[in-house]
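Form predicted on its own, single chain, as structure tokens, below.
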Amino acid sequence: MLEPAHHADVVIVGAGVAGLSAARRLTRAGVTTVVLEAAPYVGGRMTTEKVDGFRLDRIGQLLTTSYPELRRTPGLDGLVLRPFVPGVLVHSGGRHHRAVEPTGPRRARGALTAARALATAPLGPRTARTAPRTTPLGGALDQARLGAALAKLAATPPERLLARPELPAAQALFARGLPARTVNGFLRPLLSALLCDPDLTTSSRCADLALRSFARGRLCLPEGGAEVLPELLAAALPPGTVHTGVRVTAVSTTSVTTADHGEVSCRAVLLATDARAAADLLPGLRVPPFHQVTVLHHAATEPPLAEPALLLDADRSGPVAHTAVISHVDPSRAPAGRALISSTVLGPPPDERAVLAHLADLYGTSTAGWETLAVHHTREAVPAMPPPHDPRRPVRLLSGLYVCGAHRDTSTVQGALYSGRRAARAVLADLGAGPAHGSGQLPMAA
């Protein structure tokens, strides 16, 4: 509980991942910093429900082992990442077809050349005399033109795909010469699973910058559930920093008013909450449009798949945008015996018949026995990022006051992360403390 006249020279409204980093860094510092989080946990969006014996996540954001902050950030060298293996299943016409995944600049021209000898076999005796003879990703010359934009794209540093022309992500793809199969049958569907946006209106820089993360590692879940990324930022930081259940009513330079809890005087206020509510606390800030995204988890006694893929739906068939056994992916999420099965729609949630006969194709399989175990809906879920898309959007508002997040920055996990390590520099530099730098490696799972 927050003692009355509290004080601290940092107060931190908002305990997501964004405001989490920014408090590791500046109590790194030697600076006093309190973190006050109106809901009754920590994590903001990313959140994880337990049902009987499974971990469900609010919104499944996919990460990828390449995300530099992930590495950067103080408090997460006990984080473990569980890779989609192979990587990424395409499905098409009835089949499924492989994509291994690209890790690192120097494999990434040939990592998906292997995917016109590894379609698999067909769904059923009706898909087998209709099976395509050539995958999505179109042919060997094609492919090889896939797999030198993506090398090129690995190599190629941040800041310079930051300064090329910026067009809309869908138009951007047909401009740069690529097939409209390879860009329709795995780009496409890629990309809007990557960045939540099914008609990929997002700023083709942005989209350069997932694809780049996607060549360069390997797309991952937290081992545990998406929760466990801002628990550990919580629990690095010293007792008594993070406060939850404290609503805030008001912010200036120098204090924070909540509604429950009293006045809380400070040097400096660092807004970590989402836009909209930035935008409530700062009337006059910008609120962007977003994306709306349902997942939909079901248990199953068999696995529809034998592997840790990530299956994405080329063919745009039904509601479903990707697909995966997450209990594959993480042992974990799931009690022992049962199958966990988590479905992305990028959008309002739709009629669950038609998810899961739509699911009932992807996989091949009945889904008349499973379960479903929870649904969430999320109406803002992922800040859009239309160009002109400013990713470096300033988190100094003046000084004493600061805002950081996703909407700051990229919307993906990384982006939230960077922004919250760009927040705690610029509060650092005008309190006239030092910066705080961390480093550790990340165990990824086998």
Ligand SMILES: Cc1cc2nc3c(=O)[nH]c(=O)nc-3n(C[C@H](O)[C@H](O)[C@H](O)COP(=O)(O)OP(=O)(O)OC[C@H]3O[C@@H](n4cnc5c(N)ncnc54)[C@H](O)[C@@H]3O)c2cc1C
Given for the second form:
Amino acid sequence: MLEPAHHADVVIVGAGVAGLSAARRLTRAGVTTVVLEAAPYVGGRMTTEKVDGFRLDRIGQLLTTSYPELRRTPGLDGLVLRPFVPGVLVHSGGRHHRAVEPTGPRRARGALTAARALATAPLGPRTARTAPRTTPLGGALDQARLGAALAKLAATPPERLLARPELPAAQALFARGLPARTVNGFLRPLLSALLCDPDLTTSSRCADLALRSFARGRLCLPEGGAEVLPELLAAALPPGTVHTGVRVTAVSTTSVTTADHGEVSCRAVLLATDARAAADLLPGLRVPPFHQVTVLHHAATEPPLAEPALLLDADRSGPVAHTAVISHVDPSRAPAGRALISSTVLGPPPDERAVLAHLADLYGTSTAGWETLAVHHTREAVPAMPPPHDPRRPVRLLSGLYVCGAHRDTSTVQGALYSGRRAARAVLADLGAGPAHGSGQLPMAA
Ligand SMILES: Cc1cc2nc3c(=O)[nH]c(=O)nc-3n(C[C@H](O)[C@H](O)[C@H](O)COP(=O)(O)OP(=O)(O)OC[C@H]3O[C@@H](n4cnc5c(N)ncnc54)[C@H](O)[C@@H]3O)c2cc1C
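Could the form predicted in complex with this ligand be shown next, to go alongside the form predicted on its own?
In what comes next, the whole complex appears, and the chain from above leads the way.
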């Protein structure tokens, strides 16, 4: 419980990953910090529900091992990332096509491995005998062009990508001369999954950053569920820093008011809520449009796919955008002898029968015996990033008042963590505190 008449140097409103990453940096610099969280748990969007021995993420969390903030954020040393291997399978024309895995460490080998990762082959013994000459990625020449384009992105620094002309992503992909089948068969479903944007209205700069991350790393999940990441950050804070079940109702530069726990005085306030809650507390802050997302979790006795791969639907033949046997990627998420299949619909919850029929088609197996464990719909899931999008929105509103969160950056875990870092730095500079003060420019995040 929060003591009445509490005081801290900095009050952070919201214990999502942005607020927690800022708190970690502030406390490490010796600044007394209190984090107030309205929910009874930390993590914000990154929460994991436990049902019958299954660990079900509220969101269909896809990370990449190349997100720089996963390495740079203090407190995340214990984070175990479970990779999708092979990274991606594309379902098209009733077949699975794979993006072949590189043989060496992908990140270290950079451009070359990005190019090699794009060779495709049909999946499974049934289809191997009748391998088609073309795949959703097109023929050999198309694949070579795509590989070269990805390799170039992998080798381009984020600053250069952010200086490129900005168009809606779909338009930019075609403008670069890539064949329509490569765009529609591979890049569109991949970017839909990475950006939660089926129509690719996202800024081409943000799409390039997402493709760059994909080309430089591996798609992965946090072992144990999405909640592990914020829990690691919270556990690394001094005891008594985080207070859950405390809703903030008003903020100023010197105090916050809570619904049931009185007022906390301070020298600075950092708003680390979602965009809408931030605008409720500080009218005038921008509320972006959002992409809505539904995540469905099913249990089966037999895994419908042999590999821990992310399966993308290139044909848009049903409501599911992408799906995976999550218990293959991270066995800790399902009890022994059961398979956990998690699927993402980029929209409102569809008819359950349509989902099961589509999954039967995607996996090529009956889904009649599957049990629905949970359906999570988030209407304001991911802030949309149409052009023009500023991925480095100011985090300092005025001395004593700061704002961070994915909506100030890119709408990803990487963006949320990086915005927390930027905000902590701005607070420390204004307070004249901590080792980060005055130590030059932050490196640019990808
Ligand atoms: C369905 C879905 C799928 C996603 N998929 C991906 C993905 O594949 N890859 C990826 O990188 N990212 C993905 N994201 C985005 C990612 O989860 C978010 O960018 C990130 O978790 C946002 O963190 P945050 O700290 O900015 O905000 P949040 O997690 O929203 O945290 C804000 C916190 O503030 C608290 N709060 C709000 N108002 C108050 C108040 N008045 N008083 C006190 N506390 C308050 C909230 O309870 C919450 O805990 C997805 C998100 C969703 C919803």
